[in-house]
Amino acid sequence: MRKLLFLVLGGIFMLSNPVKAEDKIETEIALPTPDYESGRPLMQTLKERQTYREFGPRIINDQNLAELLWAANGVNRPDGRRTIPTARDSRDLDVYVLKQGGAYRYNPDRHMLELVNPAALRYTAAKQDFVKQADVLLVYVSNNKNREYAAMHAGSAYQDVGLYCASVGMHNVVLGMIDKDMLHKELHLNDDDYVIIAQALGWPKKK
């Protein structure tokens, strides 16, 4: 029923907001294979890791997006296990990507993005003005009944992303001040899903 309602609403959105052929919304985005040799060495990356609250206009390309999502929650073994540890191998964490082209769920098994909402939600989700400069907002979601476990899983994911950002020179900031109720609704989450935290990403301003 939910999927049918989403399709109907999506159709209404498309009719009321016609797009040009070159601006067609992608319902699925296949991501490039991560370059496992990219970035700075680990110890240098740890030295460079920090929070930044300003971003420049440069767009995060698909290669960088693929790598930071793989760092957050990607599959790194043939048995499907992830780059982050989860209690009892629950694999309960979902990562949603909010960018100009809409809101997407990262599918780790297929290493691709799946459209959940064609609206650009990243500006309305954040409650701090500096986030509006960011190119991408990651939202970490879980349905784990043990919220302490879920918080630990999200922490592992955003730390991996923060380290990736430090390794390539990208800026990031973890955000607790987000509209969780709005995100729950607009990301079409299930009743037992809940938003944990978010992370804003972007390249630095040119000096």
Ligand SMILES: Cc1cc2nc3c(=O)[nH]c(=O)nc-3n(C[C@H](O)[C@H](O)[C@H](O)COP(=O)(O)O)c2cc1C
Contents of the next structure:
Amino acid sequence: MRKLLFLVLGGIFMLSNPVKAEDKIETEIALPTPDYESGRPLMQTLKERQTYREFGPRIINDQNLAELLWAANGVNRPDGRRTIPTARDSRDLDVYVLKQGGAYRYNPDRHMLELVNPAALRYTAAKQDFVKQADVLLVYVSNNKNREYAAMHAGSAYQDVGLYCASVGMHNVVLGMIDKDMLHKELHLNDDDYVIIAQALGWPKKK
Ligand SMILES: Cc1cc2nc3c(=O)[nH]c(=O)nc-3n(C[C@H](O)[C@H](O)[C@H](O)COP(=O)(O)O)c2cc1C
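Having gone through the form predicted on its own, I am curious about the other one (the form predicted in complex with the named molecule); can you provide its structure?
Shown next: the complete complex, the earlier chain at its head.
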């Protein structure tokens, strides 16, 4: 009887609050192939690389997201090796993407996003106010027993992303000041996994 009551009440709630298309949580997001011809040349990009702590409202589309994730930790050779070097080819780095619509893990082999938590974690993870303007927060995670190596791997990845941002005119800031315990819990990480660092991303404000 109680079950029936819940079902009826649930039905009434669903009818009075229809799920909008843009509210739908996607469990997997297939990412487009990166455009390997895009962006400024390397020397100009290096000249432009810098930290920005100001972001406009423009959303980062799937094409740019695909390219910056591929820059961070994508497969760039047929044998599955990555855009970043890793000690003993350990490939231990995981990149999590906290964006509108939930938190996802980037799967480099499938070049896809896999949902880990539908909650909007991107703004609660950061301890600085300006992060609330950023569209996307990347979180770098590893389970490497050698934490020095893991930090170097994350550094390679955030530098690749920083260079990608400079090459297309996107803003980014690396963030050590984050709530690692909350992220460990909400990203459903294993006991061996640990959060290393994060990076906030967004387009600049229109001038
Ligand atoms: C490992 C690391 C941690 C950082 N953590 C923060 C942070 O928590 N908050 C912040 O606003 N900037 C942070 N930054 C950005 C630095 O403050 C910034 O890189 C530095 O001021 C130099 O500026 P530039 O990147 O424009 O050359 C961090 C940078 C690195 C490399």
